[in-house]
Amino acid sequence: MRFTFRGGRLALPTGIVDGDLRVVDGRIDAIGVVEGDPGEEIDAKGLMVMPGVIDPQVHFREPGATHKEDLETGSRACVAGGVTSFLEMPNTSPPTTSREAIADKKTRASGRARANYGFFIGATPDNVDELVACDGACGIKIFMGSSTGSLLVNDRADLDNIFSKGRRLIAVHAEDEARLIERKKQFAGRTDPKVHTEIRDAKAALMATTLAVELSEKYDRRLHVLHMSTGDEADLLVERGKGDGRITCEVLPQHLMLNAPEIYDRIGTRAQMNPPLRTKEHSERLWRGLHDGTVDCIATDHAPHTLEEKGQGYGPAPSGMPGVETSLAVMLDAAHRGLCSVEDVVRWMTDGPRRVYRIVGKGRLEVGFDADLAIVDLGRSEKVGARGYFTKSGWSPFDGMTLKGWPVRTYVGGHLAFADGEVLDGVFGGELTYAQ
């Protein structure tokens, strides 16, 4: 397999430049001036060639809730959105809390997942031996506050025990469980979805993140704060050790672009997620964190539920929303609107996750790296949902918005996986590797 993109804009680690890029046997072989046999020549004029997006937080619901999503449909949505690698969370049914469960997920993904894959192992109060012994996981996930699923570790002694054993990266869902319980009692009887942001307030997030940072410092343990939603947490990380690389964090397009309380008036319980959407002030502070380097990367927390489930009203309706299919377009549209640059988007969504999880061979246009590529038309405007969805959930919190800048082709390991609005058959990803 040998082919060359001619005349495109190449999103290199040093910036976007004009040039050619050759792929040989699934890897990037030459960049800039391509000498020798080009193989098949692909006209990329007017398009940007960038590394495929790495989404470091998705929930594909397999096993246990495959009516919402599964590894095949979720990964089809990935490649349709320019996402070529994903890291999947452990709150399935049964939960992914053992080496056997990790092995089962890898077996399920092999020959079905259309993008490259990695899996978290979930922490419980009594599975520390499994967490230490599981070499096949990208990281350890701790739910410090209750969310969708049965996993929860909120006792200080249990958290100390987990942080003190082993060296693998720990990723936390940071909401303080005791405060959530207290706030639920305080707001009992409220049935409008706006109360969700009040119950799961900024203080609940800051309390849990503060504790996680303290434990990271105490045990010199790598810590990643998932879906950071408040400016208060960003300020904390600046103050407490962010500079040495031990602590990293991510934000979501939803927390950057959708604000409470008005979003609840527009889409009701579809806007319900954990941690919740917050005020514009918090969004602006998260943007500042991205620009000043406090925030390392962007994820989606793709957490699909059916429209029927989301339409049950506040209380019965589950928290979570889909995101992999639209994340790149949402962020490219933000660049068009002057909130960031295209170079920023590429860095936050590709090289950022690569660095946090030490993923080998992905996330950069660099000779020797895998040819996981998104080909983007920066001038293309399209309404979200106009072409339908590949995710089983069949909706987006950005439904009806017109975004400028969309992936038009996606390559996984040098194979064309998505083109002309269709996911191609017979192209599958492989297991990610990590330089731990």
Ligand code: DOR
The other form holds:
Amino acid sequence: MRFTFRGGRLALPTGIVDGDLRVVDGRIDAIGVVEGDPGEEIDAKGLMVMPGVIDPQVHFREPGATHKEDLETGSRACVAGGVTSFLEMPNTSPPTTSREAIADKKTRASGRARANYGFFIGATPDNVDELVACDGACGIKIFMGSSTGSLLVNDRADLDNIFSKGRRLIAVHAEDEARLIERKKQFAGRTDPKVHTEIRDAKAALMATTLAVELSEKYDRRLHVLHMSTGDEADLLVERGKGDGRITCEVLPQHLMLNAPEIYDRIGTRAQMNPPLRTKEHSERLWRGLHDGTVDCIATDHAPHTLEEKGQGYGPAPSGMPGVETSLAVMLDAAHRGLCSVEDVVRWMTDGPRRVYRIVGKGRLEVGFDADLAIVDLGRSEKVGARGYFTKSGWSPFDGMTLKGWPVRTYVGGHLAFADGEVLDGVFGGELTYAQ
Ligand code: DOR
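What's the form predicted together with this ligand like, now that we've got the form predicted alone?
Expanding to the full complex; the earlier chain stays at the top.
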């Protein structure tokens, strides 16, 4: 395999420059002025060549709920959205709480996942030995507050036990379970979905994040705060400091762009997720956190549920929304509207997650790195949903919005995986690896 993009705008770690980029045998082999045999020449004029997006938080529902999504459909949605690597969460059924379950997910992904894959092991009150021994996981996930599925660790002694043993990164869903239970009782009887944001309030998130930060400090343990949703948590990380990179965090496009309570009037329970969508003030503070470096990266928390399930009304409707197919376009559109630069979007969605999870060989246009690439037309305007959806769940919270800036081709390991609105057959991702 040998080919060269000619005349593209290259999103390098140092900024966007015009130039050529050659790929040989699945790796980036030359950048800038390409000398020697270019192989097949691909005209990239007017297009941006960027590293494929790394989405560090997705739920692909396999095994157990494959009517919502599976590793194949979820990863097809990935490449359609310019996402070439994903890290998948353990709240499947059964949950991924052992080395054996991680191995099973890898077997399922091999030869089916269209993007590169990594898997979290889920913490329970009594699987700490598995957590310590599980070298094949990208990290340990703790649900400090309950969400979709049965995973939950909310007892202080259990949390101490998990934080004190081993060295692997711990990623937390930070909402305080006791407060969630108490407020659910307090708001019992309310059936409008707006109550979701009131029950799972900013204080519940801050309480859990504060505890997680304390535990990280106490045990000198790497901590990643998943889907940070409040300005208060961002302030906490500024005040306490992030321990020279020991603590990292992410935000989601939906927490940046969609606000409660008004979003519930528009899309009802489709807007229901955990932690919930919040006010514009919180979103603005999360944006500031991205700009001042408090926030390390962007994830989607792609959490597909069928429209039928979501349409059941507040109470029975499950929490979560899909995202891998639209995240890059949503963020590029935000750049187009002046909320950030295109360089910011690339950094937050590629090099950012690479750094947090120490992923080897991905996330940068650099000689020797894997040729996982998103080719982007920054001028292309398209309505979300107009081309249909690759996610089995078949919807998006951004449905109907016109976004400017879309991936038009995606390469995984140098192979064309998505082009002209189609996911191509026969191209698969591989297992991600992590530096210690
Ligand atoms: O809204 C959510 N949905 N938040 C989570 O933490 C889990 C996710 C899911 O798996 O559905």
